[in-house]
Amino acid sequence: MVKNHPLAHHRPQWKTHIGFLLAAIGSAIGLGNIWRFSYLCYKNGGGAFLIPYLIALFIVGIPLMILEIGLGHKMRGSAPAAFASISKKWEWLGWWQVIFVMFGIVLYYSVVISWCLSFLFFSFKLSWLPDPNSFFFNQFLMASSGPFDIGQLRTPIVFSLLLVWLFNWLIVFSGVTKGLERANKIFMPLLFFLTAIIVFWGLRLPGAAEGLKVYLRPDFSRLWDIKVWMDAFSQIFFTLSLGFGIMIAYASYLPQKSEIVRDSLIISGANCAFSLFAGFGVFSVLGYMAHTTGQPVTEVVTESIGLAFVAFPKAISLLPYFAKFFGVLFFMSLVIAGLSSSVSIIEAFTSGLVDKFHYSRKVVASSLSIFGFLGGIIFATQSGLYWLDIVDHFLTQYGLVVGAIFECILIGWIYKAQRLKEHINHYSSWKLNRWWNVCVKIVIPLSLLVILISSLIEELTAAYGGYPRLSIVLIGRDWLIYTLFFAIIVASHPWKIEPGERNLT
């Protein structure tokens, strides 16, 4: 900030450099690495999948996780302060962001991690059996007809998702280096601890081969599809919190000197690493599912929300010894996934409004904790998968990837990608070619505008999902359109300390 400047404060800082990398790898290793990865790979032509999926780690991934940690290290702010840095014209690209990530994807991941730890309790009496399928749809979610059909709140979810929130508002309440950094120090060592339990018990299990078949063993004629691709680069964007804001926040908060470049290849490697590792532990379970049952293994998972609720349910209770244990490990693992992730959400947020308004974080964590419990309680209604499954489409196959669409703009149009690569190359031993300029002036917003595109073309040739398309517009498109125009109204609003006064190196 400004020195000497009447409305000054004090930025924080990251304790540890450690604690950095934790947070933010804490933040893209999400409930999506355990399961929706596997599902990808499961549906996609197993170790085929891997092919396009690292292809778009390195040409879309890296290079935009180098962006937004250069952008926020550069500019010491928030993705609303960062943009406005840059441009006030732009300042709505990085409150709309922070907007429907916080009233949007947070609301319902948040009821999702309720699931979760509701099936941690589940887990101490296989309270599932005999049916994991007709359990989770008819007696825990008791889902309603459709959209529209509300139906009530369920208790039981509601009464989890209070949790999740409480354990949210403690973490962001207490800061970056007593919340964020000390939560992460405890979540991460944690989470790979228990996910590698999860492993190694899976792998000795009887037909663990047979899992790890499916999954290892390229089907190539798969790679001619074009949606195996999409699947692809839509996975490594969403898994590392790309477009989110919160890499920007985060690198806001890390010294002067810093390793951009290699603590960017840490966090993407490593995140893609675990949900590597993570596979073989799920497609061990399924293997082992397929063996008891006399499925094949390409038949005992129809969709990824099943592969978590109903197929590993349905597998761990066939397990012949600790069956209930396993249960715990599992659904423990989700929860202080979901939660690392949840966090950063509300993390990028609070900066947002901490560098423009100056409110105290204390009041705004609380606050944005009260109404994302409020927000989340729509997704705990009977309809709420619907509900969850719709707005996901949206805000995930749209917002994201045209707020990144307009980012790389902003970044290697306007602003210029040669003026951050000189930033990052004056800080990091590990120095960026022109090959990044080219990634993030053309190669990732082309990789993006064709998913862009394609997500479009279908979605005209069919309702997404067989949904009546009164029910997408109203809650999957307005939802976007809704937080575009409180973005607007938030970026006309004067900063206390403008974004051009601020201490920029």
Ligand code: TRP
Given for the second form:
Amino acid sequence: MVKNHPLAHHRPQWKTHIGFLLAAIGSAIGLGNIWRFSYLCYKNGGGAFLIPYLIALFIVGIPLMILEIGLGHKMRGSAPAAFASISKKWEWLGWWQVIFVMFGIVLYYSVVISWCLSFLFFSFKLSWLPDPNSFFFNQFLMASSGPFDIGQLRTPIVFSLLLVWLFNWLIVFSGVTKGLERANKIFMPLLFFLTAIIVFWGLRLPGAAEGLKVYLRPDFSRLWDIKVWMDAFSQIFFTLSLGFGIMIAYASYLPQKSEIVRDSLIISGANCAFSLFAGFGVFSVLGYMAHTTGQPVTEVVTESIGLAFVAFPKAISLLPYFAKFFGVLFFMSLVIAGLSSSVSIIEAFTSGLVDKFHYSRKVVASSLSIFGFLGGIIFATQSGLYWLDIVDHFLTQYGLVVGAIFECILIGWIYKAQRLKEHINHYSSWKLNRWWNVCVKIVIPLSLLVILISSLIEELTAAYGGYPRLSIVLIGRDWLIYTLFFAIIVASHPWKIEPGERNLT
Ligand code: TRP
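Now show me the form predicted together with ligand TRP, since the one above was the form predicted on its own.
Below is the entire complex, every chain and molecule, led by the chain shown above.
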């Protein structure tokens, strides 16, 4: 019956297995791998951090990856369609995941990619000299005094944001094989190549060894600190793109005969190996900077925005030769890592709308790109930095975590982990045992719950980032609430074809 179903016919399929793997790896490898992982290592006991990190990978990351890929493969549908096939009452969850990522995370993530794009061009002239810090905050962002002091639009940022959305649009518009698969087949090898140059270049700089010592020298006493463990668990979860509905959508384009378990291991392993590798580049360059300026390495270490837009530009301008070229390499790899992640969520949302309403992909991709660009404009104002910080905090600390806890309850307890496991084992030559059920039903939701509760406690003790409380409530909390309403409304609309009928095996 199923094979003759109209939807089964029209569902696109990855042309090659490697194409699927690269797209999933492309989604997982993002800015976080380059600018956050190595900092977390440094902060949380160097090499010793690898212990909680690997444990989190094996008991939360990989099992959840298998769950999402197995679910997408079984239901042959995006997150909303997959959850609705299990129970109509849970369809909102799938929508909520893809909506708050699409109309939240991607909006500001694209703005950050647009900063990277601007800096790629600035690299040609090392425009950030003489003072990279002041250049970034005062000249480039023209940061205002706080979230409610919106100020003006930053036209150069809006312009590169437009370019970013043009790329996003082009890739998703062109479809699964001609867009996502083809783009990632170019992007991923290129990213590995660029990163390899950065790492080997970095390792040969004087002072690199000092930097690496700070990055990886193990301090096992840090393992007694619960925060270290929480960092490991939340990083694994975010870096593998779990709880976004992305892997479910990507796996829904797999052919019947698929190695779900092996692929999940490859994707997760490649992502984490990349993070570790990129860290060598980051810390040897920081080591070089410390060496040249005569400061201790620990004084020059930063993460995320501070690393990419202040510390690295500073280090780049200290390089004796080919400094501009190094800048181009670095910012180009950030742009590529970012784009391959941002397109993955636009795809996850597009695929949800196409599944439910049978709209044309081209219309959906085009409208989403326009909305995405317009929605991102608030982050391209002078107060953008603050908005970005608040929205990011709430969506990743709460939205993603709550969504994934529900996901585990739904699959583990209501649908039954055992049932999905049988499906996965039927197709995979690497079999799951009962530990997987235990992870899905107990270990993952419990670890996420601990993270959630401790974030909540922290939230109540001090206003996040020292921002005015009102801005946190209006921007952070309400963003989650509005997306939830939106999800419930979309979920309550009727399906063109009931999801149950698309339930294939
Ligand atoms: N895994 C990415 C990272 O480490 C984050 C990410 C995954 C993401 N999927 C995304 C960000 C979709 C934005 C949109 O950076």
